[in-house]
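A single chain comes next, written as structure tokens; it is the form predicted alone.
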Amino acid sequence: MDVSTVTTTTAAPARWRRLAVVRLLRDTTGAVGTLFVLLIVLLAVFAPLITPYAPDEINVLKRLAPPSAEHWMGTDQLGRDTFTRLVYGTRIALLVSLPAVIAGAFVGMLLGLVAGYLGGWVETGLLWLFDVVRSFPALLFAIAVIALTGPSLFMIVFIMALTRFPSYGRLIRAQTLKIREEEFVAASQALGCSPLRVMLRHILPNAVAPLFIQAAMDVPVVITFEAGLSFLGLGVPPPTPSWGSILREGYTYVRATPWLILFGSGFLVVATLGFTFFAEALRDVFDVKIRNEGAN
């Protein structure tokens, strides 16, 4: 192999990064999707130099206040200020949708990994596994596990990493059978390699495409079940401030300050919207390689 080969087959995937991220703003939803996931990310970060107040700052003199100038978007029922809690709320949706996407994809990628290579009484047995996960409803088990250890941020990123992870796992399985069966593979296990370095180095790096697509697609997924738990009182603890907590509240002073249910709503559509447009796009942008792939 001389060096323009070389030179060639490493520029290869960078110049493809370039073309994908190109391809991905160039959409229409690439871009909406990118902007509002940016929107919310920048929001969690810097939400101590965003909002005037604190998110539990209680001023009983002006509860309810309507959005004014002091009050972008009113006040709620103890006087803390609606924007300031809901752009905190951002960094409870993202702590809460990122570690748990994070987590279960990780658990269902190993274990799936392991399904699809292995084959026999393992993948019998991790399939069951996935299946006897899956028959129990998030919702009603979240509300029973709950109700046995009280509400708390770690328990909600645990629920959800554990109802999410047989759906990675089933899905790379899937993946894995069907690249067990090319040639490199064939030929990796002719030299000799580990079947943990099969999988972890040859398989592995192929098969995980779809899973970062259908992670992306369940980010906005954990976050509205995050925001009807706390809509419930199941979510996190008061007085963290979580979106689902203030539409609560919003609902029980409907009449007299639609506004929170207005604003909180905004914010709740603006991230699932986000993260579902950026994973759409996502999804797009892989589907024109792999064809590409396929028609070279």
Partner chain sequence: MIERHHSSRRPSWRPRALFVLALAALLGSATVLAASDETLSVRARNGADINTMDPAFYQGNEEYNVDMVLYSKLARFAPNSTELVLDAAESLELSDDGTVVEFRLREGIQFHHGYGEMTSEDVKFSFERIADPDNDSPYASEWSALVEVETIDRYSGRIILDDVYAPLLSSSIPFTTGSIVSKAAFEDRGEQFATQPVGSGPYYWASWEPNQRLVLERFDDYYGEAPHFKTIEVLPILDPLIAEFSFDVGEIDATEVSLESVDRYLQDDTVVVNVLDTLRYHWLSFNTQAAPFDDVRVREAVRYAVDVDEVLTGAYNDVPNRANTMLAPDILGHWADAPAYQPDLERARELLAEAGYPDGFSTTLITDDVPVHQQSVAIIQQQLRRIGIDASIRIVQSMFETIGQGGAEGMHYASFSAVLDPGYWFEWFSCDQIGAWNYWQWCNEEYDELKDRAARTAEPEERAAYYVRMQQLIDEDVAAIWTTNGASIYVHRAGELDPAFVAMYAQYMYWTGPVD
Given for the second form:
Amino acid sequence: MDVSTVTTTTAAPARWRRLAVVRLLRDTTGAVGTLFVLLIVLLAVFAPLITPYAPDEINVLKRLAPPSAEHWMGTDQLGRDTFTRLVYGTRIALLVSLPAVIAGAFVGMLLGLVAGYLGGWVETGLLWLFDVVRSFPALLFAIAVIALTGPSLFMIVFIMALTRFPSYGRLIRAQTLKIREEEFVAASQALGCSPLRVMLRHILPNAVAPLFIQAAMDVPVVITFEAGLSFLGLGVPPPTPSWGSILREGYTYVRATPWLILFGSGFLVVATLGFTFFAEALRDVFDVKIRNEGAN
Amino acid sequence: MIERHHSSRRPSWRPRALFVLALAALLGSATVLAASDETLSVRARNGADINTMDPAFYQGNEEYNVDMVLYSKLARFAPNSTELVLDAAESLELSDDGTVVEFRLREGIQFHHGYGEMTSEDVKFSFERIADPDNDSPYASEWSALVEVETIDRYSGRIILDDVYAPLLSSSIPFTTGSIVSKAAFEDRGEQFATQPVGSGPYYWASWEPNQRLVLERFDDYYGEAPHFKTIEVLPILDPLIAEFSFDVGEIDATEVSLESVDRYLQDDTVVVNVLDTLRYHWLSFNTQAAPFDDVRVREAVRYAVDVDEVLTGAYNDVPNRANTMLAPDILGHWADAPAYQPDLERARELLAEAGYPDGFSTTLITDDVPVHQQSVAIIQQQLRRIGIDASIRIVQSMFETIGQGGAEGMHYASFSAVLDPGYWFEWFSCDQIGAWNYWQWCNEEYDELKDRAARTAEPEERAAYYVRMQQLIDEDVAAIWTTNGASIYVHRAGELDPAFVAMYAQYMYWTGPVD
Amino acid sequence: MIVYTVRRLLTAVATVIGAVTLLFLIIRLIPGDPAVVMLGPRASPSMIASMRERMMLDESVHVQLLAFLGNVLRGDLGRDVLNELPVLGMVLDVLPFTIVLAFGSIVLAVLIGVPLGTLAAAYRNSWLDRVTAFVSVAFITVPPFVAGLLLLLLFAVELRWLPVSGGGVRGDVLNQARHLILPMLALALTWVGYIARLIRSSVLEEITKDHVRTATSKGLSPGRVLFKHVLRGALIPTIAVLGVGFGNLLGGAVLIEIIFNRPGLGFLIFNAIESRNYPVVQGGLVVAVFLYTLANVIADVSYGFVDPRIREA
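Could you drop in the structure for the form predicted in complex with its partner chain? We only have the form predicted alone so far.
Full complex below, order starting with the chain above.
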């Protein structure tokens, strides 16, 4: 390995070049990410305009048909158009991930603020709560709960929010601790502002950027999680098209219709890749350090 | 059906007989079981591991298959047939009034693991234990007519009933409730008996790693003919697709495969496909006591909106036959003349209008966590839309757990498993099952009365007539829309294996392979 | 250091107690008689009676909780509803499979990820760096179960190089190793991506540090500088991530275990959920929580060893 390149690049011209290249690279990934995210959102919003079929339109005479001009990605075991189902699947992916992330982030934010600002035993208690919740294997917990309650969109969103909120809580607490030390907070406290006011007015706005980035990073985690549950038949109930259940079907019929699994994973990967790139570009822009821990 | 299938299919290959009618051909070829040192590797039934080998508490999966080779019974089913042959008993006689069975055991039957010779005490212990209400066995009803098992001497005894119990010789004795456990072993091993069982069948319990592997070994002191395979290895491969892959690459010798894979295996000359009709009914039911389905016209409208053949094509790959009534064709009491309803949307709309729903209505369609059921409801949902019924699908883990007690409103699609004796099939439609399994809440007094009478009727033709009438009652009241009795597909490699089944249960003791 | 370790252990104990309490509460929050909930659809009156006694349902809730915690502490995780096997034994039977899988995946991820990340840093902004960056993100974003499916289809079903299902024959190490490869690879991919990126950024951070510059200026060979000074520092943040990763994999490998029909903690719990065997579910989750917390403690403590700043925090 030529380590000299490592050392020489610290020289001024190389550094300049590096920065330019890195920024370009950043822009590329950021651009690709933004593009993918936009694509997913557009597909979700304009699904009925994009495809002439309905996602639950059954035609058993045309079951398991290969890709054709009529059915770009073939049909599934009930003769439903795969492309249509995948396009409508973007809606489910967003319908699960956005509310789950927003709810998790909101609850985590509140608890994190309280922990960071109040400190003391409240902080200890909340940190303990975060640790306890994080120590549960999320997927197994979800399977156990859904086995009892039956699968539904609400349940998945609820469980995801429940298992994701500690990471936001810890993040916001850390941010709050940092900001609390800063002068303007001390100043407003000295001026007799109520704790609530201080938290809302001063601490929260400063903690929003990392929160937003963390949320963007969490979207693919939740999408993957829902896909995993749907793959086990515990996700959004049929005939609602979810990428996970389409993958499951593709897997079941892999010998007859190998394209199903390829197209299915394609959509899933575009979404997760897009949101990851997007979040990372954001992070670089805001220059915030976040450790993505993934779901367990 | 033990038959080799090539590429042509439908309808020629489709064997239609519940109890594997190729029996004659099979017996004609070679049933001499040549003992070998080979291991038979199979996937557990439904891929589910056994839970307990205590015959009083089976959960209904692989336990049944293992039971048949682990325990002896007074009489058992001959290979590929429901014909009874003597097993542990050397004689078995039913009294003329049908309430006493006198048996005499073979002498010298040894229990596994050195628990000594089988005596009439073991028979008494085994049967009375399941019958005893204090033991809470879910199978107690199979012995509900039992007064006691009287031991005459070391080898003989009498099974005394308080009334005729028609399924005695077709179900109670030859099936799992007739398994004879070692009384000494049971008392010795206590609660561990469930996972370290002791029987006297051709194979003994060698080892069990839960969720991984169950190993049965040939019992050298077995009183009957030695089975072909030395070892049976049962693998609980939960996912049917993984089981198919395992079979394809040769990790297992035989497995059940999905209905969808039939086509693929039929095209493979090296694979033999066995299609076994299952003892089940798949059907669409309604909560008959809640609006709108408390109106028989609404139920009838659904009958004319649902295209059963389309459901069978889309969800069942056209493998099993359509069912027009509850009992499968080869079960005593099958209603052969049951009407095969065809969709008639105009009539369906008329009926809805008559019932006061000219524009249809919204309802729920509930089903459980079984892929083929879920695909069926997706198709039915679309069919109902044509007459303005908007059904939203709800998935429950088990029909019983979620809707049994409350009485679920709307429609339901499920399948119930049954046994060879017809009586069991009708159990769940009686009034006293409302609040338990009868979640469609259908209650008909004539039906209930006939059900009780049939159970106490020994004469098969008379019994059959009662059952046909009961099926007509369900039909007249549109209490159910039947789709199929289902099918199980088993595959194995040509020339490597010759399996035997009774109904859909694997009779491993009769399975043979090439002689080495 | 001792103080730090002790403090970390105490938090861990508090976490486990909290998690076990939460589990206890969840079972009781489900509507219906908890004994019936535990037994599932097969409950018979006598089974319910003995389960009620076992769960001490006639006592007050805090007595029940204390008894439950006491049982867990003594290693009594209850018994299988159907066959009376002790749950702890069932868990210990399959645990080695899960630990080997999780550990193997992490080790594999390090073996591939560290060189990949170092290489990317060494040749940063070259095409190699960009390919690595793309590959890393791709690995991170492909869900392990999708990777597992594709690996299974390719290497086990089509090429038939490796076995399809199971954990291998007991006692046959070579056979078990062959069964391990594909599930391990499927789980490792994500972590290869994480580690490669992490190493890349920490190597880039390290090389600007004074002691590295000094070493370079003293004329040490580039290889020596890299291994003695750069990588040593760069590995520190990786350790913490590995602890989290290992903990996550213990319970999170369930989809992979299902796909490969491989025995393990996740698969055991999943099977128990399917057959409504709640004592096994409950006991399995307790062990999963315990192992997760333990893995995190070990990671934190070893992190504290290499990076003294952590201890003071």
